[in-house]
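Just the one chain here, laid out as structure tokens, in the form predicted on its own.
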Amino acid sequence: MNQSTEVGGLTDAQRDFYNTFGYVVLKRLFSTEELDIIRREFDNMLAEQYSHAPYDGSVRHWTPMMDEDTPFLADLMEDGRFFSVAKQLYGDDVLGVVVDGNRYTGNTHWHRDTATIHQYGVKFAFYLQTVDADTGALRVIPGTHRLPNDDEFADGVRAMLVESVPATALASEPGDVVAFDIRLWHASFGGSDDRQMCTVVYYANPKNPEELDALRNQGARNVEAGIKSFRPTRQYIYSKEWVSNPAGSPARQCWIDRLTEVGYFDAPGVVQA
């Protein structure tokens, strides 16, 4: 099926596909000129954040891309190509959470991007190199975002080699974007020792006590999974500048107000001290 999209969002067919299988591939979202800007911001920020440990292909590097040093990437959460799709999938009150950059090395084990079925949303991922099934493309197990409780499934799939699990490899070219539910089980296999990827993440606005608790706890989990695991120079996810919303963005202010209200920002390391 044609899974390309325009600024206006997904077609009905694309939305149905996403809701059923947990992902959709969006072709050619970025122009050549935009890719040049993304690569420049990506290279500069990763070099700055890991000046103490330059990349040598042995350890993954990760950092948020949300401030004045990365203005194009920082604006992507409010870019209609992403925001309109996130609202289609999770409601007009969906919460923009993060834009980040990654340098991966080797395989990525099977996992999902949330600790609970009560925490859900969409991750937009885009590689800066061509990737396919044999060179580190994202692999997904379609429909696993719909599992009501996946503890037994998790034990089984984690015990298997990445390449032996029945899955769909999502080949992409620079400029393409893969959108997937953060509950969807995914991995990668056969990638190079410098696989470059950025993501834009939105969470669904919680509607019940279980979802509120999940979102509140996700702030601390994000610090643990990001800042503490990868140790960039920047020891926080959100800068004081970002949460001050200097441009007065209505969308960002709604996100900040709601994340403050539920306590997402409370854990140490979430916001710059």
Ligand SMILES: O=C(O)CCC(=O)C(=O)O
Given for the second form:
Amino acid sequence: MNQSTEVGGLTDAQRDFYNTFGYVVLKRLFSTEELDIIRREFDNMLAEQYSHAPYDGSVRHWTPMMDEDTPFLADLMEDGRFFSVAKQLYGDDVLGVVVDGNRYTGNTHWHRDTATIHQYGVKFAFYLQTVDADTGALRVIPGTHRLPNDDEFADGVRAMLVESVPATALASEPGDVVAFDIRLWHASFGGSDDRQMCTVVYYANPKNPEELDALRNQGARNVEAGIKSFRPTRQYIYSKEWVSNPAGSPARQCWIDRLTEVGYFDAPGVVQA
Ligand SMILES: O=C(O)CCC(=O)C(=O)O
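To test you: the structure above is the form predicted on its own. What is the structure of the form predicted together with this ligand?
The next block holds the full complex; its first chain is the one shown before.
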């Protein structure tokens, strides 16, 4: 299968593969020059956000990268290489939610990125180092984005060693992007204690009461999973500047209006006080 993509989005084969198995690997989405910019913004922003606790490989660092001090990364949610694919997969009204940067340490255990199948969307992840099956590449259990909420399965898979679960490892080189449905069970194994990765995330626009409820609750969950767990200096996901949409981006305004209407921004720590 052709694994590259243009601004125009996925081929039919790529889209079918994603819909069936829950992921697709997109090769060489970034140029070398763009990777240099990404690395610079990534290093500067993480150093700034963790000046109180410089990285020592023992604890993951994480921060949103959506403001004027990381302009290249901040623009990625509206970049056609991501936005057109997200629209193809989840509809034209898909909601851009976050761009972030991570320094991971060691294995990541099996999980979904959502608490319920009623809250779903796509995460685009790109590692800044080469990763393969035994050096921290994302491992996915193909097709599990289609599983219902199932506590028995969740308990079973979480209790297993990462490497004992039948899964596919998505090897990637800097510049490649792995796109996956946030309901897909995923993990990583054997990575270094400084695995650097950024993500661009879109949520499906909720269509019924269960989905509305799930998206509203996800705001508080994201604060818990991000700000409270990893403790960057910033105490919010979205800056006041970001929600003021200073450049008047029509896409960003649609996302802000809908996320406001749904109540996603309501929990403390979602938007800068
Ligand atoms: O790279 C990793 O260790 C895991 C990434 C992951 O779990 C995620 O992006 O949700």
